[in-house]
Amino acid sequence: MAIIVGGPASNNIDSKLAEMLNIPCVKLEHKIFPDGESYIRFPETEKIMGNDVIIVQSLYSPQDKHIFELLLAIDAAKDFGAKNIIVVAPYLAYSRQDRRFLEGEPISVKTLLKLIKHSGAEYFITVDIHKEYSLEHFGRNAYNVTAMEEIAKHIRENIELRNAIVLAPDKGALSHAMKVAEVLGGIEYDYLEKKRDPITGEIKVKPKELPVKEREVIIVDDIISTGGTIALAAKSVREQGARKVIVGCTHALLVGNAREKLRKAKIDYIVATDTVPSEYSKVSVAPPIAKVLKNILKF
């Protein structure tokens, strides 16, 4: 038998899952000591004996508190008699902290697996890493599922495209912009590579070969967090003369005034999925990362 554990930042993508699976879910109870210290508590132990425990928990702001909520989730699942542990980490905190830029840092992301994999976990599936060389820091029964082409689902369903183009915003992210233009129906797609006036210093983007002018470009990428690469890009194909600008992501983390970049960029669209909560959380990780829970237990 399998449970389905939702943690404090689980933001209802365990209630999908259990529902998907047919499979019982509870959630953790959860509190903040007065000195700033997590609490949680699994309501019903005698559920965990036994059984493969799949604890759900989206490692967003605050990053370090989510953190700690899921190790002390791990380790007392372990406590109470789990026979498999499986978490589920819809955005892995860290990601972009994948090597040494400068002598004496640690690698962050490794760090963090490190302790995910030793608290007990024996898998580990996310959405869209940063890197999915970095999944190797866990060893063996690690997963990296992609939400891109729930992201081209809705807008194939909600926009009307004639003429689309899809476009990462650099090489990094073509993988991304390849898999939305393949559901929608294998359209063009190509990366923005990013130039600088040697005389003033100003940076533009441009798509690498196609053109967008009278178009739909849709931009696509695996994060957005203080939002300038997204505006730069839709600011750019705008003057290049796309007839409309949408932009799809995984992880919204719209740190600091990034809502308002997004804004003064008109941007006509924009679709995100709920690894993180905002306004613009259209789109549920709950259906691929199913699908990988369904092997893991052989349903």
Contents of the next structure:
Protein chains: 2
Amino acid sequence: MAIIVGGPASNNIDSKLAEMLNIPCVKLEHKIFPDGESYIRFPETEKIMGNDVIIVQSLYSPQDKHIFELLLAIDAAKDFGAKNIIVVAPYLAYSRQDRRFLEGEPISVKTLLKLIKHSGAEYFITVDIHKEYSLEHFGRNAYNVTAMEEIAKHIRENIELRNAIVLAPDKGALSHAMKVAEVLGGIEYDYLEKKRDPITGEIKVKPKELPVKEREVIIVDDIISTGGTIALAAKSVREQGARKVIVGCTHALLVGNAREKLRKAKIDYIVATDTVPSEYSKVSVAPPIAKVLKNILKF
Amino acid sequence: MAIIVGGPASNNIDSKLAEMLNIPCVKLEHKIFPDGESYIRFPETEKIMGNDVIIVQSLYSPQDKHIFELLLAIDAAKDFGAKNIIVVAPYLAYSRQDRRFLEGEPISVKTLLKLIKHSGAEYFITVDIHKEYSLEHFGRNAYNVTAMEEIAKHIRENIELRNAIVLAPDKGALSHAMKVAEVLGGIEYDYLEKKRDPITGEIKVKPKELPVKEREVIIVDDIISTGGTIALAAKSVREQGARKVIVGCTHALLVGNAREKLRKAKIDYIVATDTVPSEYSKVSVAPPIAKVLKNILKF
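Given the form predicted alone, corresponding form predicted together with another copy of the chain:
Entire complex below, previous chain first.
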């Protein structure tokens, strides 16, 4: 038997998965002590013993707290006799520190994935990880699923598209644009080139000659953090005559004054997922995660 | 060779240890990204390769952030070729969740100590851990040092003691009282009994017949958290006629309105250590830690 365990940062993805897989779901009791320490508790340990335990905890801010709560839950689930522990971390913190950009740096995503593994997780699932190769630090049984299909379907159902084009704000996000374009019926897709001004240091989107005039432009990316990249891209295509600017992203972190930047960029529609709670969380990543879980659990 | 590496929460204990042991000290570069993720960096990795590396990071609030920074530092030090990694965590977070008080709880201090060990630490040193038996979760090479000698010496040097008595606010802290009494020349020591009122649920210090009248009463404990226990103890001995009330504790967490409670309790003098930064951090725990490090490093 398998059971879903929802952590304090599961953002209701736990319940959705339980419903899709038709298995039970328990929510960890949770509080924070006056000194700031986290407390979790499994409500029914007899449901853990001998079963496959799927722990759902998204690692958005405060990420270190959510990480430690996850590690507490894994360790305790092992103590209570869990068979296989499957960790579902829809948003994986520290995934952008995926290599040593400067000598002396840690590879933070490696440290984190190894902690999760060595705490006792046999399987790991995340969504639109910044760089897929980072999963090698977990070893076998690590899965990355994409939310781009769900995002594309949502856009198709909510926006009238006459002659749309999908753009990645940089080359690194091109695979996301490709996926969205495919779901939207094999429409055109491309990417914008970022360029740093050699004198001022300012980052500019250097528009290639993009055929965006009078078209709906769908800009897609994995993360909106401070909103700078997306705002710049939106501004650029708007100036080139786009009819509508639509933004789709998986993880809407929206740090600092991101909301203000997005508002000023006059984007017509923004859609993000529930990996990070925000006002743009309009689609759930539960369906693609459920698909992988079915395979793992041999349903 | 050995080197001290000071983490973002080393509170200058790193420099003091380096001076006492006459070994080099590097401080980790540190910043927090706009989204809340921690960044650390070793400034000189060539000093890590082949050497014993002593990482100093105290785990006070925000404890989960300080924990993850420590785990990043351990993992990176291993990558850079550290020989033995010795972790000095003067304040050990989660040390009060040392057993399952209710079924379904994690043993958080176990989880934390295992994470530190499995990340690559060969040795672990902390100060006045809440329960000494918790160190067994680290296994061999875990050391607990007491700050009570330093606290006693500080009190002796700063307060005129005519006829002092040392009191623990509960039986669990009696060993601390014993140690302080010993350093103060084998003076009298005892403990107060806490009792919960069976009707109101209020916790009261039930004074045994304590000979505190016209004497200096030194109340010692490992942690001042919300300040409730200490304030109650101070009030009780004051009511019984104590001439002066002096409080000595290792870890002054001072959460919530602890400062107000302490002020209202009219304590004459408070001394704490530098395991947690506070206005009461008047003595350093570096000397007893240095002693253990000398043994480990065979100086």
